[in-house]
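One chain comes next, on its own, written out as structure tokens in the form predicted alone.
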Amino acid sequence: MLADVVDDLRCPVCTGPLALRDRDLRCAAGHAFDIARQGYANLLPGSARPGTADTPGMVTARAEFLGAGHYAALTDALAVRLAGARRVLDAGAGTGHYLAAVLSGDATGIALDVSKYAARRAARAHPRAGAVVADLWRPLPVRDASMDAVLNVFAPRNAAEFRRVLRPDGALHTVTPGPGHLAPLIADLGLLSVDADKTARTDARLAGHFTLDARTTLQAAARLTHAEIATLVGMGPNAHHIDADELRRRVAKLTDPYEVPLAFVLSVHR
């Protein structure tokens, strides 16, 4: 819940402590930010122009196929590797999976993303994790070394923001998509590559102010229905490329259930 991490966030016009409120979260300077009665909190400033974000199908598409567990290796490698993190940011958290994942004991943690849709969910993940619309693009709502440790799966990472809100002592875990990850898939189907070189990419976005400390590729695969194919293609920016008949069609002439190869690059970054 906020109240869980109010103390942890910051004005996002003013930078000053956020105080919690029957209705909204506000500071010293009188700025206030709407709690919507799903419980999240609506920290962008009037003015932002977000990104694109994710549709509530996108998100009513996450949150059945990564609660179905097709995604279980990657849950339970990262619930491993952020154990005893008392405080943790989820940058781009979608539905709020994998933080409530990581969340032991009386850890708390923050679920930051653009998407008031995603929200809605990440608001209900877990019980000590408060769920923020913010765009992880601009200076992030929350205060200055509050962080134990920054979790980032498939999500934009803004490495000078990460760095700041992260402890001296703290870690920055990044999930990128590992060679073959999804590949038959996305040959039989014509969806959007997997850029082959984004784990260079993100080391080279996060040079400067990061250095790599571990990293593990992890390989798994997951046996799909049609069905579970076609949530698993409208969770992602493919949904916005392929029309709905168009997917089904082509999901039609796949095996079913269908084998599909997957690959995750886990890195840790201090």
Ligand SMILES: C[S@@+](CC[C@H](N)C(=O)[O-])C[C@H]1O[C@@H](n2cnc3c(N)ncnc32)[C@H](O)[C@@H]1O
The other form holds:
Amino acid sequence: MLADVVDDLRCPVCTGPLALRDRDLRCAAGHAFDIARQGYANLLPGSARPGTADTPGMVTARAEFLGAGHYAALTDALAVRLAGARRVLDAGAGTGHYLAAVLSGDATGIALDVSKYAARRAARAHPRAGAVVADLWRPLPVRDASMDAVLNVFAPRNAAEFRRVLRPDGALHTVTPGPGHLAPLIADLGLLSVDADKTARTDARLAGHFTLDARTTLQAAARLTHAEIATLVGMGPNAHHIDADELRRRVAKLTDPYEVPLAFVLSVHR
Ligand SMILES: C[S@@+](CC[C@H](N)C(=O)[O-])C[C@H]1O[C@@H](n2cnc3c(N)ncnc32)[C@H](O)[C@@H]1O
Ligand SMILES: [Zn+2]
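Form predicted in complex with this ligand structure, per the form predicted alone context:
Shown next: the complete complex, the earlier chain at its head.
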């Protein structure tokens, strides 16, 4: 709930502390931010919205796909790695699936995402997680040196802001797609391909603020039904690129179930 994390948040306008009231979060200067009925706070000042927010359909598909456990190997690995972190920021949290899995003991977590549909889900992902709508490309509404860990799974990265909100001994945990991730499916369906240099580009972005501390590639596989393949496609950018009927035709040509390799690059930067 927001009450668990309000002390780690800050006003996105003046950077002052925020107090939790009945229907909003408010700073001493009077800047107020609504708390939605579903429990998340909108900390996006002004009306500009980046076009990269996940749509309702993408969020529903993501919740369904992750809830079915297809990426459980990744979820479990992250839970082990972040077990000691008492304060966690999930930057680009989506449904809050991974944040919920990494909060152990009395740890609290902030699920930050620019999509209000994602924030709605994330607000009920875990009892000690608070969800906020915010833009990763702007100064984050999170206090300086307040976080033990920043988690970033398949989402945009703002190195300077991640550095600012982390404690000096804190760590940034990123997940990027590894070589071969979903490769046969991408080829068979003619999907947008995963950027092969994603991990290298991530490193370049973080340089100057972080140095790489550890990196492993986690290999796994998923057996997917045709319906699950449609859900997987629906949670990504391909949802906008292929017509639904055409996708159905292409999926119908695959074996059912269809086994697909997964590869996740887990990196720790300090
Ligand atoms: C591929 S999804 C990953 C979500 C989650 N980490 C997961 O793996 O399930 C990318 C997420 O980043 C969010 N996002 C995109 N641009 C953003 C931005 N500028 N600021 C904050 N979140 C953003 C999207 O709304 C979406 O939820
Ligand atoms: Zn303020």
